[in-house]
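Read the single chain below, which is given as structure tokens and is the form predicted alone.
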Amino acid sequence: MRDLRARYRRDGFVAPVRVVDEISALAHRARMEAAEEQVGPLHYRDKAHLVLTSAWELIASSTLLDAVEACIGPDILLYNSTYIVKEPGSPAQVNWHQDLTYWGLSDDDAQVSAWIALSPATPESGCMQMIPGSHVAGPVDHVTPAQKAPDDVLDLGQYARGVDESTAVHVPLLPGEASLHHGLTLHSSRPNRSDDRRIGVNAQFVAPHVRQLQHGDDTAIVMRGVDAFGHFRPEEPPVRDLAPEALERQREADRRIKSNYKAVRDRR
């Protein structure tokens, strides 16, 4: 893990990290798509780990948490998770941005995002692109349009100003592999030109000393170590898929997170 830590600190991301084998990843995909048949598309529904055992099992993988620990230390909270899906032939894309622009968290270096592939993520299917070392410069100016483009995946359609793409690299992943990236690493993704869905589980982890600066009502789960700060109300992992009471908690958490993004935007 020393090499992983060194690459993460230097480049602002590491990939690939094998979390589960390909057969297991495809089984997790099948479980996610079975859930979609019951509740509709899961794309960008926050806090997926509260309602789906498959998402929870992937995120709680000891292999993944070992990599997260190498990035942010031994005390780890799970802050959020969501499925990110690009349908085959979809024009959906993500402009260059930094994740932490609108999250309202207190420490940029104490957060890491893991993206676990459940289908092949390739340049053709719109895998992520990242600019190595871009996290070192800190936050950059972002533009938030009054109305986002219909093909933009991000909730607010934000994009970073003046990005030099000359050093950008693709980050392809096989099913069951993950990438981990710093919240200030500039990244983007292009449309899915393949004939398969591009599906990933995105999990966001923070160290317990991190605070939500916009309001005092936020939630997280201790995944490893201890939470000596108590800045987040505790959450419970799912005991079964799509339990009605868990779905209600997830819907409320989703509304809270998305309203927080807009509150941060409005204060900029």
Ligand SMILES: O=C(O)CCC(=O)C(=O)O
Given for the second form:
Amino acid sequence: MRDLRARYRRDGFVAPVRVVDEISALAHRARMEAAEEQVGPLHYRDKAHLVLTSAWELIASSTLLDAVEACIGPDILLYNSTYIVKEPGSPAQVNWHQDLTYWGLSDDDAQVSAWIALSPATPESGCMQMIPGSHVAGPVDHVTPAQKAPDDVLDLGQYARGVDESTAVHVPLLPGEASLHHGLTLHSSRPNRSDDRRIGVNAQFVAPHVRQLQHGDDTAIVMRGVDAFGHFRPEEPPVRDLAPEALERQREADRRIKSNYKAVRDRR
Ligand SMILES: O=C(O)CCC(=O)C(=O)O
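Rather than the form predicted alone that you just supplied, could I have the structure of the form predicted in complex with the ligand?
Every component of the complex follows; first up is the chain already shown.
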């Protein structure tokens, strides 16, 4: 783990980290797709871990949390999680950006995102690309178009200004492997030109001392260690899949998070 921490600090990301074996990853994919048959596409619905036991089990796995601990320390809160899906042949893409641009959090160095592959993430299927070391220079200027491009995956369509892509690397993952990236690492992904869905679970973690500076109300779950600060209202993991009351809490959290991003953007 010392090596992982050193690579994370130097590059702003680490990959691949094996979270579950490939057969288990495909079983998780089947559970996710069975849920989609009941409630429709899960792509980019925030707080998936509140409603799906599969998302929760993956995110709570000790191998993943060991890697998260190496990045942000022993006290770990889960802030958000979403499936990010690119359908086969879909033009959907993600422009170069830093995650933390509109999150409104107090400490850029105490947040890490894990992206766990549930299908092969390859250059052909539109795996992520990262710019090693780009987190070190701090936040960069982002442009947010009044009207986002239809193929843009990000909610607000934001992109970092003037990115030099010459040192960018692909981050391919097999099912069950994860990458972890710092909230200021510049990353992007291109369209899916494969004939399979490209499916990842993105889980966003923070250390408990982090605060929401831009608005009052945020929720999180303690995954490891202690929360000695209480800056986030606690939330509950799912007891079963797609429980109606949990779905309602997820809808409310999804609305809150998306409107918070807009509020942070509008204040700039
Ligand atoms: O799934 C993708 O292609 C991009 C994901 C991303 O931007 C992220 O995990 O922060």
